[in-house]
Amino acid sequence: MNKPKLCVAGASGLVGSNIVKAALAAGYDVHGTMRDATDETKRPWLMALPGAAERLTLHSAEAETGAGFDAALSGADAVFIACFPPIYRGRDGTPARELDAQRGFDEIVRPVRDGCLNVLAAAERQGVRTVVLCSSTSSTNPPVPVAVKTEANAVSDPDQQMADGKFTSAEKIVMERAAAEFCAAHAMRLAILLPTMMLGPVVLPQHLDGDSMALPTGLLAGRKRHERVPAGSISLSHV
């Protein structure tokens, strides 16, 4: 009997390289995705994770134009979609609050979505049928805020997130309708998850200096993130 195989798309992030080593404790053999496979800064720590020499697989794909993909996903009884962290900047460096509108949608949202998109297209092609999307609570910030959020009151809306300049939460719940859409039209069960912020452990030590993990270790390092006390909340995800 095959072991059961799942592909990661994105499996040297954060989230992805976590999936990879829980993938790999449970037994599955793995095919991962990268956009440079033979990237040495990065592919030694994944194949060094229990299981990975005899059970894992990196490929070099681009979501861009879904390059790479067919060959990850050939065989795969699953694809977990962990390859869209959220984009803060424009292609220039301009931080994307800045960004105006068509600039917004070009450089932030759209490559996102259509990204999403050929990675699913991918999987079609291969007849994979589950889907795991990860993507984030920025989706879930309905334009008048619920007492109590479900999934039936607590939902984006994207046109209110750009007309704000909220280029970098508008990218998820687009990813998403998108997602969903695509997998209702070609029978794919489709699960999204909707982390907070990340942290843990890591993988890759370059994760360390990550948007999320930046967090604990700027304070580790005695670096100031507010001059004052903030009278609010955060919510965290361990991966």
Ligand SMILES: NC(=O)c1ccc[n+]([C@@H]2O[C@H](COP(=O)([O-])OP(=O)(O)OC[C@H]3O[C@@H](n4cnc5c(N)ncnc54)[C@H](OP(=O)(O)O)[C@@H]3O)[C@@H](O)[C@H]2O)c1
Contents of the next structure:
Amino acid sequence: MNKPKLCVAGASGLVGSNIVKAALAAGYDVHGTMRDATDETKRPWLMALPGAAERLTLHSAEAETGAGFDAALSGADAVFIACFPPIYRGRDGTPARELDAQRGFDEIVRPVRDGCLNVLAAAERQGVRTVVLCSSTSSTNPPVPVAVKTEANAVSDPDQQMADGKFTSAEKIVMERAAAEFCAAHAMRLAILLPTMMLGPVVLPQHLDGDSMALPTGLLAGRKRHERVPAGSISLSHV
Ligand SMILES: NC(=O)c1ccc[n+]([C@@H]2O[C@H](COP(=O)([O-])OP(=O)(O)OC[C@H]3O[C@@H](n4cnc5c(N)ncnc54)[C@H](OP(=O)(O)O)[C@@H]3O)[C@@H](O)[C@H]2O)c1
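Starting from the form predicted on its own above, please write out the structure of the form predicted together with the ligand.
What follows is the entire complex, opening with the chain shown before.
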């Protein structure tokens, strides 16, 4: 029997690389994507994972155009999509919160939605019927806070988020809704993960400087995150 084959879109990311590692350990053949699969600052760390030499193939693929995803998805049983990290700035570097509605949609929300649809369209063309989409808890913030969150009541309102200038949050739920519509229309099975901030072992050393791991590494290096001890909480999950 052939080994199951998983495509991991965003294999060089914090989440994607851990999925690659777990899938190799579970015996899968893995096709991983990143924008430049020849990048020698990233590739060797993935190819050094146990099982990678025999069962990991890395592909260059760009979500903005969809280029490269057909080859990476060819023959896959499922795809794990983790290639849409939050966009915090517009194209000229303007912070997302300072963009007007048109620019916020055009430069933050739409690229993520359309990029995800490009990956899904390639999956559909290649006959991949099972999709796991890694999104975020930014989709779980209803306009009026609820005391106890459930799947039914903890749903962000994308129009409200965009009206409030929260384009970086809105990109997620807009992407999820487009993905759900696409998968329903093409009889594809879709699971969406909504993780909190994720910490844990890294596969690539550069993840220690990434958005989430910079929190513990900064503390260890003595960098202050707050001037005063804050009264609040932060949700964390193990990657
Ligand atoms: N990290 C967290 O704490 C956390 C928390 C909640 C939710 N999430 C969600 O988990 C998902 C993955 O996040 P992450 O932290 O793993 O992100 P990450 O470390 O920044 O990795 C992003 C991955 O996507 C690839 N990528 C970026 N832009 C791309 C593009 N235009 N086309 C194709 N590939 C592209 C990157 O590859 P190259 O740069 O090598 O090309 C990399 O493999 C995201 O949806 C994020 O919102 C993460």
